[in-house]
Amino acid sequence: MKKSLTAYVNGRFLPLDDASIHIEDRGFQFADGVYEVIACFGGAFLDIEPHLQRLQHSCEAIRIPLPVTLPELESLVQQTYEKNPFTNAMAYIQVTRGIAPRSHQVSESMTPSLIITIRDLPMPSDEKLTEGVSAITLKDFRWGRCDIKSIALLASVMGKQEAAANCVDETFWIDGEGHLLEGCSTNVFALINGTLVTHPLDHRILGGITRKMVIRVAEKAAVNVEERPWKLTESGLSECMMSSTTSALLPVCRINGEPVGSGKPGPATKRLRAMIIDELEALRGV
């Protein structure tokens, strides 16, 4: 029997099949909005406060007033979760500038739209954990404010299409000098001469919440961490890994058809993923 899902839309809880937004919502017309995705394990949300703070940052960056306070939003996310039948779930939150006749000019009188949905949390397959994932690289053609979690994701959709056409799992963006920035929906790390390296936070990457967790557990494991521009061609690069809310941390074993290191999940990736999973299990009370 199909599960009946419930969404929150602008002050009301509605059956998902009946939930809708006006055709002139600026999220639909202009992709004028931002979003967050938060993982939930056994009813406990992972790092919900940093996620909501990042949502607030994104709203402020494009001058959309968040329609509720952060404590109110946290309560709404919890209420929406409780109305949906998933043990492990992901909450999707979207805020747009609101509904108005289509015009590039922004009206200060608009009321922002807020929606929340809950879905089952997909888990990485055993094959991805034991064999690793693969990726390609593309020259970055996204807009210049990737630190804003915008709903304007056409470039990422195109990147994912290119990955699928090449039978790989992800596309990583490369800047004009050949530095690896991030993936379409992931942050990316490399182990270079024993140091965990990832691109620094700037306008060209999103400050991933899981990225922050990876850095924290690496420091806890006494692994040196450097946030700096890096290239796939650097000497001493032995492992790559990518992080996201939905997959935690995964080994990246082939890029552009070439093996990374041994071509198998490396010991550092395995150790860091195990530490993250331990934290998730503790969150679930396992």
Contents of the next structure:
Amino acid sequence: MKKSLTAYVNGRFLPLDDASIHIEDRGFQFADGVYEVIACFGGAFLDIEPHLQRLQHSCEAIRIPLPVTLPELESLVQQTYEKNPFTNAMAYIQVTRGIAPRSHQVSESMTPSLIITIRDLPMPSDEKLTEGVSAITLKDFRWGRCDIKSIALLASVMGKQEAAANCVDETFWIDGEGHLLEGCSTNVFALINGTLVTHPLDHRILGGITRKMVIRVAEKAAVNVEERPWKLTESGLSECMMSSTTSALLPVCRINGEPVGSGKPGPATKRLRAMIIDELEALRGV
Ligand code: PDD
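Having displayed the form predicted on its own, please output the structure of the form predicted together with ligand PDD.
Below: every chain and molecule of the assembly, starting with the one above.
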């Protein structure tokens, strides 16, 4: 029989099938909570500190007190991993405001719920790497605080449904002027006249931890980086790429049915991805 995964739920480690949350948890009733996804290679978590700091930022933004300290949380994530030790793993952390009779009004005395799960982290297929991924754009209809990693992901789910209906991998949100903001679960970059361009950090995008890594790696490779609004129609745009914890950096080769640049993964994307994969393998001890 296949061994069950083990989840951490409010102080206890439980088999995944026995791990449950009360139906009056405000995460379920109001999506009143926040989350993080952290990658782990060979038992070493990638950028765990910035992820936990972003969780703290998200909690503070919606005034949920973190039920444990950040070092305690790091230790709980590690302990949950040790019970589910995948070679390539992703840790999911969710904090909600807690359990209370359903009322929009927030009571100060609620005890937040904390859950942690670990899953196998699938690697992108060879085809996605050699052919690139495809995307569509949709006018952004999400809320105005995308810097908070909220569990209210209905717009992202709808965006992914629209992507699937169009047989593409991702939907990129665009603002009223046609600037690319980010994807449903990714940040997006373009190479424009040799400069790596991505939307600046503000309330319209999530400050991706991988986005930061891509910028750091690009600077190391002496690629000029500009954080500014950008459009697909800009002249000199030769490559697009998208970043996330779960896929590192992937070439985006078709958007709205049109090829991006040559329609094949470009040299800058390949180079930056290779540099990132080197860092991940070093973490894994390869
Ligand atoms: N999503 N933008 C959005 C809206 C996201 O949901 C994510 C990540 C990112 C990339 O952030 P990071 O590099 O820190 O993973 C950008 C995670 C992976 C998810 O929801 O599963």
